[in-house]
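Form predicted on its own, single chain, as structure tokens, below.
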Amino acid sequence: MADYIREKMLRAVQKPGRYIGGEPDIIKKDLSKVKLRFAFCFPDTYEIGMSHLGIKILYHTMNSIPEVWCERCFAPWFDMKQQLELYSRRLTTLESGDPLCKFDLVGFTLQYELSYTNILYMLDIGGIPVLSAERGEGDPIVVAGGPCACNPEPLADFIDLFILGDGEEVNNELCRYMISAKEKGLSREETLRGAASIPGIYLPSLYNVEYNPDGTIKRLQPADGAPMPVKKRNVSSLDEAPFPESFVVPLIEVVHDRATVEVLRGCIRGCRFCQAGFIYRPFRARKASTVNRIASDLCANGGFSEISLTSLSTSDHPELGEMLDDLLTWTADRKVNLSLPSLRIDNFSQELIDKTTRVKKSGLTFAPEAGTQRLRDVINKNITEEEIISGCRTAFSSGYTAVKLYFMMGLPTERDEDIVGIAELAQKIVDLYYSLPEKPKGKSVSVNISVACFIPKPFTPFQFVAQDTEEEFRRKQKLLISSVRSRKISVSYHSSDTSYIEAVLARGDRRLGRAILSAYRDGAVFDSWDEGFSYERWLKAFEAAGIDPAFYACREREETEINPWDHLDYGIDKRFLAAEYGRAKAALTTEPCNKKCSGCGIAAYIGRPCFDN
């Protein structure tokens, strides 16, 4: 009866495929040898899941374990979620087609604040209580860990431990000690004070907090000796650190189908906007050699014809000639192509065109971030315009007619001259495609200009800035659109709705517990794609929890003021944020890290020099 059910299930939803496991590469593990079952849950679908890199890293590493296993588990989506109402089923996981509530830690990776919904909605159709307070003896521990988790007072009314950092070592660490806290017969207070326990593990219920007349925060304080600071974790060599021979081959098109390898970890640049690029310091880098045997080991096993050398800026590299070299003396045999995702403009040249172009010419994107040279140097972005126009001028003689520019609207002390500098960039780089003898003969170029609203977020130079207003996002957009003179350019933007409900969420504290379950009980689901968002849903969710979002995403914070998260320490010195908002108000840069040290404060953390500089 079951199956039948199932296969009723099956043929009811549009792709199937995101449901059935037993994909080639999965790891099956025999039950009666197996102490700790982990639930590895991504709060999205299928596709989207199964292109993240960080979950293939860490199923590998805790499988790794001989008596753990770690399962995965993906988002329903809205057809699923009917079937599995119709049928009073709970979500069960693809390896061993078990429910969530069976599994001793069901673990969720944070990678985008409108996903927090999901939780929830896995969580409850996984047949857990939604509340850790409302969870006994008998429920799984709930855990969760990824970028969105350098903040996670929002989720702390639904987390029960957060891995804080690099999760390689601390995530084996975690099943360890879970092991041996079953054996011991440790009760689920217990177990989760000892896991606090656990140098980058943060157990919320340990801090409480106190609030002043106006809603700032009056004091964070530890109960029970819990540490203060909580620092996280930190992978000292990536060179060494685990990673997988082989991923999981999904049965279905995903949304990125290809062989992928972090070649860097962390960031030398210190753009102030980008959160990643301060949380994941400090800046490693894997030895050419070995990114050439991982890509090889993930080609030969996986069959890719795609290889994708990921990070925050790929091009910064130390071994980058030397790495595509070693890389060429094999792909282009087997019609294996090169995608470097993460290049800078001030980077870009023939040399690097030549390499990745064996196999096939992918589209070219860079992101100068801003329209004019005063707002580059607020945001630190250490790029000139004439170093835009030459990268460009370097993809048109090599037969490029199409590229797409990433930019930020709403950036601190941004002018309306500054969106206008948008246009005006681009209509420069129009005006060089038709100047160039060498461009491709009978064709146009196309400039997309893909715009975003520019959100604050915890650990960078400008999580003491208010966000723009809703209005003012609108307006600006506007005029962006009315700067455009050329059909050669296009404009997209994202939606400031989306953008404002994301800054509540990235600076919020603990109370907005309280919206994110009203907006779940009012069916927030997928609330990061159109289909699910709902922007009047979340206003009503707040004015029901009595919260102002503005309060969060639409204030100027002084630097004294305690934030949600300034109990965590990822290593970062918030003096020093605060000194380069200064610099930013000042459009003063600062120089890349291997350059020049900063004294962000990640040195001291790590007890060593970050460079020989």
Second form
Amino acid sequence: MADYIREKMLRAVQKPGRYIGGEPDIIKKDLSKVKLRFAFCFPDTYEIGMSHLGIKILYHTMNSIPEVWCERCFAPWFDMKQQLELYSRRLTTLESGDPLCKFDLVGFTLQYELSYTNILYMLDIGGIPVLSAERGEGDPIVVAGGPCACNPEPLADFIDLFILGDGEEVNNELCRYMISAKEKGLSREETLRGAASIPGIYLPSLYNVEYNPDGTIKRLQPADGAPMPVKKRNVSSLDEAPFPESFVVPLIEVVHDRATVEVLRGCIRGCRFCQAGFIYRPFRARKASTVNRIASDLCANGGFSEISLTSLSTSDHPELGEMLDDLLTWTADRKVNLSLPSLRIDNFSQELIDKTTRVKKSGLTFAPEAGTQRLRDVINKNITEEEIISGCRTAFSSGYTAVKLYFMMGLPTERDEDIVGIAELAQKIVDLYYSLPEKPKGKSVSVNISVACFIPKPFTPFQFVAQDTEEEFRRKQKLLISSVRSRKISVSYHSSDTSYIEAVLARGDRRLGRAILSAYRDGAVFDSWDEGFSYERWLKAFEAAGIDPAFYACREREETEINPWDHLDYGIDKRFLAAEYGRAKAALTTEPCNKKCSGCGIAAYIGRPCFDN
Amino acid sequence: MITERLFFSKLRDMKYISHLDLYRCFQRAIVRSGLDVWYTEGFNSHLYLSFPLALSLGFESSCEVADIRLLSPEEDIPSRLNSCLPQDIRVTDAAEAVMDPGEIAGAEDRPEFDDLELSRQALEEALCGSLSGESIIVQKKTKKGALKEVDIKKDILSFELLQDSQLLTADAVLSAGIQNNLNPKVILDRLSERLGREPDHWLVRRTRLITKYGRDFR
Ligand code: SF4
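Can you give me the structure for the form predicted together with the partner chain, which would complement the form predicted on its own we have just seen?
And the full complex, kicking off with our chain again.
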């Protein structure tokens, strides 16, 4: 008999296509030959998760082991949540339709802090106890990796094992280890202990944290034989790192539906606010020829009409020109467009415009991040006003009429003139447009400035910094609005509420687990969505857990203070971070890594210099 | 240039793939299959693909059609496309289009129903009762959003129960196409109205497209 309830549920939700799987290229395996089942969970909707590159890479690397079956699972939207509750059904993977509780390993990717409650949500409706301590022999082992794993402490109560650093190799090692642990009949406890000796695996329950009366960390005590510090994993060659030849192509419309190739990992720039710029060090490039081959395979196998070359700063690729030329030999014939999302304004040239997408000449985005040169020096965003203006001139002369500029507010040492500076910079761009004889005829310009609230993150020189208070953010937002004088300039900014919660979770410690649990019990899911986020609910949760959120977000930390993530080794020396913070306060810039090594520590960590020169 | 008509089925979970998504899915499959197809001219050039009759979300079909334009004759079109399509969307045949899409006048649908609380007989009585009578008046939204009463009796070209089916199943021929189009969902709606709720199970599968002379649409 057909599953009548499943059909009822699918008919009751707005986008049933999210929950059915069935895409071409989906990987299915014969369970009788599978020794380990891995549920790869993305704690957000199908559309967001399927736009993410990491899940595509790891889905293929894990499934390349014949006896491992890695399946996908996404967070059900509110309408489906209601249906699952109504019929007491469990969250299942898309490939087999089995509930999460049936898997050996359930893995989450930690992309943003506001997805944490969705992890609890998915475990809960997947039939798995949300607290690690309450899981028993038959329950899956819950693992998590991704950028937020660099400070995993707030999730220590819920996740059994964290995976630090690049996942391509360690995920497969973990799977193989798990198969042998199962074959040996190891207990849950023994299995977890054994996994902790795989480099890059962090078992939080092996570490005991003691606190000072003022709330700071007094000591972190590893259990006997537990590694200290715990080192992140690093894929030595990006060029040789596995990359899928085809993606699972979604049947419904997702956020990014295109062939994505990671061309660089790590970044030479050292922007002081940027966590990715530090935790993904060292800088590694994929060869132009490899990028070309991957892109061509992906387009042929997936029928994509767009290729996106991603990285933190694509224009820093050492073979950028060659790479684009190679791609351009076939993309036009095959009706494929090229897009480069992470361009820096300083090497935005006419040539580059001509080489990238010919369609959609409407919008262009740049990220000066701060409104004045002084503040850009503080954050080490080494871009000058001349470069911004000349980048915009290039854009306008080649037909663009809209520019979007990304800024942050609440940056260290920020003064009111820096906020006013944002508006002034936007004004100069408007004026520039009208001064150009070659501007597009009869069209007006639009400059959109998008201002985020600065969130200090671990493993950055600003990890020591106090976040601005909400009142400060609000005052600065008002100041910015009142400084804008042209109707060609529009301003959009992020809510300070979400930024505050994100800041607390980003630099939080294990005690936050109680607050996360309490927020979830009180209904928090999809916190990164307007439909889900409730500031009041979070404040209530902190209170219930006896936690002062400002302690985590709005407090300047001494270099000598033990941070919750200090026992995790991402190869970045804390003294280097402190020194960089010192230079920031003096508005001194630091050169990009390809010009001069500033000794962050990663070269020693990998045992060779990052650059040959 | 050849207008090639693809005949395909859309079954099981694929009934939840919307028309727009189906369009993209075929577009992808055509690119992947390497068929030598015609692209529209102009700024936003895209491959030509057209579905003569849209199927509503939630219905299965074994008789869908899609038109593409080939620049040169191609072999093995169904198998080449099927290797790039989801399991439950299968191209069953491909041939040069014979008729104009405007000739579609009717569709044969197989609605099936089941209920865990009602006997088959009770369900059957409700179903037949809901469709009997000289006229069948339903509320329809006009383009301006107002409600209007229409008699759909004339659009039910034939309706009979299948005798040897496991679940209560009807064979209904309804108006379809650009002239008159009756969504098979009205049968379910009539039944639900009568029962005061939806039956526990319903499924509609479209099985045949016909012209006004009762011939197969080719
Ligand atoms: S070791 Fe030197 S070159 Fe390498 S990432 Fe650190 S600062 Fe840059």
